[in-house]
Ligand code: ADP
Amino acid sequence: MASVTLRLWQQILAHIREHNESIVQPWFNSLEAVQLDNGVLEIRVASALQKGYLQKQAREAFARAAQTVTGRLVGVRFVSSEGEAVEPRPGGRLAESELYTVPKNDYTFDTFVVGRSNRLAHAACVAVSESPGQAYNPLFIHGSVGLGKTHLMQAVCQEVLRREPTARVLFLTCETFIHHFIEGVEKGDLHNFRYRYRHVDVLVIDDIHFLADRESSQEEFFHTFNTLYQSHKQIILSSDSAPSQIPSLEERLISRFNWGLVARIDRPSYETRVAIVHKKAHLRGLTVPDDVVCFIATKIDSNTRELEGALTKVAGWATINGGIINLELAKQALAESDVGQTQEISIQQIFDAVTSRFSVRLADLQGKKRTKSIAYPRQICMHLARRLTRHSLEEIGGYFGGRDHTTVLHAVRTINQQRSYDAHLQALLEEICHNLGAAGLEQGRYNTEVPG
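Single chain structure for the sequence just listed, the form predicted on its own:
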């Protein structure tokens, strides 16, 4: 039996966040690696609900991450002090306690840092939490990754339940909604599905853009939305873009998403980034000098998630090097990698570059045509999206007409293999990257191993 060092465990979590972003939950920070015994990594979770999610959605990802980091064949086991995860009763209606779920974490209004970039979204969420179904309905929050959309939505859930503990609040990702719908269709049990989603007081769905190109799921959500709205129940949605910019989303849904308030969250300003680092350090009980806080806030200008990651890295280095955080240590910790140096490229920019280079239409790349003249630039586009953005395979597939993550992975591997012997393709990729303003990035990205 062997204990798992903090550094090893952080490397495992970092690997999962990088390669399996779609399954990552905020409460992953509370997971605890107990031991590594006889090739099995034992991970303690806070609740049976979390255990059930990990067993169904994340077991393989954790196993792959552990094997990559340790270089050994490792399995995983999730343990909880609350016993076995709750499963739906076959052939019967779900119990009331199983219908409505909200993650328990520190995502509250008190731990959220308000700045010019998120003031409207924050104020709207506070108003909604005080008067669900009355203030802004629906509330639609959009912005890039790591800017606090999920934090705000979960803060609403926590505040609603604090004010009214019996409120029926359901928070989930759009992928989970789609999965439940497909499961209900396959089992002929749409009654349970509809009862679960149409009898809530507050419905909160993260990453609603995954409805794109899923006609049946859009139809079902349309009716769910209407039922809740007409009953004056609160609906809160988030996306990486505004309703009108979500590709292949039905006009009637775009119209309804715009009925209430659409609030955008932008990148945090320098002052806000300083406040975020201070807040995160305080929540972790870390003593971080002002010059270190300012250094992190200056180096990381993208989003809250990367600021927190940088702080975690500095804290990890301090643990290894005597426990004292100072500016010299922070510079060494963040100089080890490309933290803060990656220029953020959007998938839309990649679409524009590839369609221009190959003289094809965006609709063709997102469509079903498989001719070489379309399939080849489509694969290049997928490859670049994986290499130059932080989107997961599932998210990238969503931009290409709702394609499965395995299709994206095949494209990434195909182009990555072909460029190793095709100098023309390699030059083409570098040319596109240069035009995207990612010069110097492509080599570093291309030299990394393709995720499995």
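Please read these numbers as outputs of a predicted model, since none were measured by experiment. Positions refer to the first chain, counted from 1. If you superpose the two forms and keep the largest set of C-alpha atoms that fall within 1.5 Å, you have the rigid core. What changes on going to the form predicted in complex with adenosine-5'-diphosphate (ADP):
The rigid-core alignment places the CA of residue 372 2 Å or more apart between these two forms. In the core-superposed comparison between these two forms, residue 322 has its Cα shifted by less than 2 Å. In a rigid-core overlay of the protein, residue 74 has its C-alpha displaced by at least 2 Å between these two forms.
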The other form holds:
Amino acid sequence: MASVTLRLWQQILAHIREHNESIVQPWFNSLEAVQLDNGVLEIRVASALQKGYLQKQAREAFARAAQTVTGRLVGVRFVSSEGEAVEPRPGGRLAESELYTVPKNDYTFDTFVVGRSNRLAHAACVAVSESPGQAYNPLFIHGSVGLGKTHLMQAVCQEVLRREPTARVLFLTCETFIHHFIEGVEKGDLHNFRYRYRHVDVLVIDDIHFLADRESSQEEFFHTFNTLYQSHKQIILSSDSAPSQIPSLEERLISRFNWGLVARIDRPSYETRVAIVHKKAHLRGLTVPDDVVCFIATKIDSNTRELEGALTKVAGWATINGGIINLELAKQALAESDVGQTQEISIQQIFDAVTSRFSVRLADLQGKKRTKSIAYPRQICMHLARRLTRHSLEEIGGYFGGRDHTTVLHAVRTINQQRSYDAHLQALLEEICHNLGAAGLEQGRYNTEVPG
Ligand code: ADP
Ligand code: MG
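Taking the form predicted on its own as the starting point, write out the structure of the form predicted in complex with adenosine-5'-diphosphate (ADP).
Time for the whole complex; same chain goes first.
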């Protein structure tokens, strides 16, 4: 970090007075340049009011002045010493169980195959895990479903904790963030919510595009972001599209998401797909001949999740047919299968279908109420999410207000059992599937054994 010389600072102010006279205020004299760090000039202001003014009216002018004077690309950040600290109250601290603990999955850097399509995102994640809050902040990863965003972000969490076991790492889906926020509002307990989210070393939010159209959640996230950013805490976000492409996302969030590094993940090339199938087969202890690996990688060119699905299918067929995986068997397995051809159904679509069928609110499904009128559709929703999407139990729990994977598993099993003797439930599930455009699933994929 470099301090800013008085001379440099005076030149910047002089430049503004000369070129942007209309925005100059008497109190500009009391502004203080704190540091010039990583291309960001930090300016301290006396009050939140002044900060608001500067952010709205003067950011551009300060950035331009700083760039002209230093001859470098410089961003500016205003920090106020007033009214930003949030003190803990009893219960405001994050329970240890809410922090990231190394999960049972193997989403690590070791198991991630690097290729042209994900090289930048991978390198950025490695750098961030080595020096959180310093390398790239925020780190924003985007790409369509199943391309490894969650995998990479979890790898960062695991690596940060391996290096620094006491680090406070919080990994959550955007849905969980929104849910906790709504809960905080409803209980009049935003103070605790804020303390919890603003006192972590690394905040990772998966699928941030769910903030679209959520105005008050966006506002809250904006402040969370600022607090963490100003104290040099690492922020990592993923999304299905670039910041500017997320529908109805506030401009100020878009610009913040672009402050650090934005890395896109593309579809893997054929070579990368081959390497991924090899890696996944190895991880599962499967012996898969090269011609089968190439066959799978050729047949499935959409995304990595589908690729894994195909491998699972082939391995499943082998189990029933004597245990040997060969090309003949792989062809049969994948000929029957719908992998790579169906449009993925999203959890959001399932939420929509279930909330409208049962006339319940999304907030109820994600909330804590356990009355039968809520708990039953919630279980159905979890069951369908497990059946019709490729999300893991943990991920699905995340969409339901951060529930544990065992809760999801319980719901999946309960509904599964019940529908075997309850014709009404079976008909209902088929109806919902039909409305989801998953016709055929009720006989096909839908009726296969429940995974996990
Ligand atoms: P996203 O979050 O982008 O939808 P995920 O991270 O959930 O995707 O990835 C889907 C599956 O594909 C996961 O099982 C993940 O391990 C696997 N995967 C994706 N990319 C890679 C890769 N480059 N190397 C190994 N596995 C990958
Ligand atoms: Mg994901």
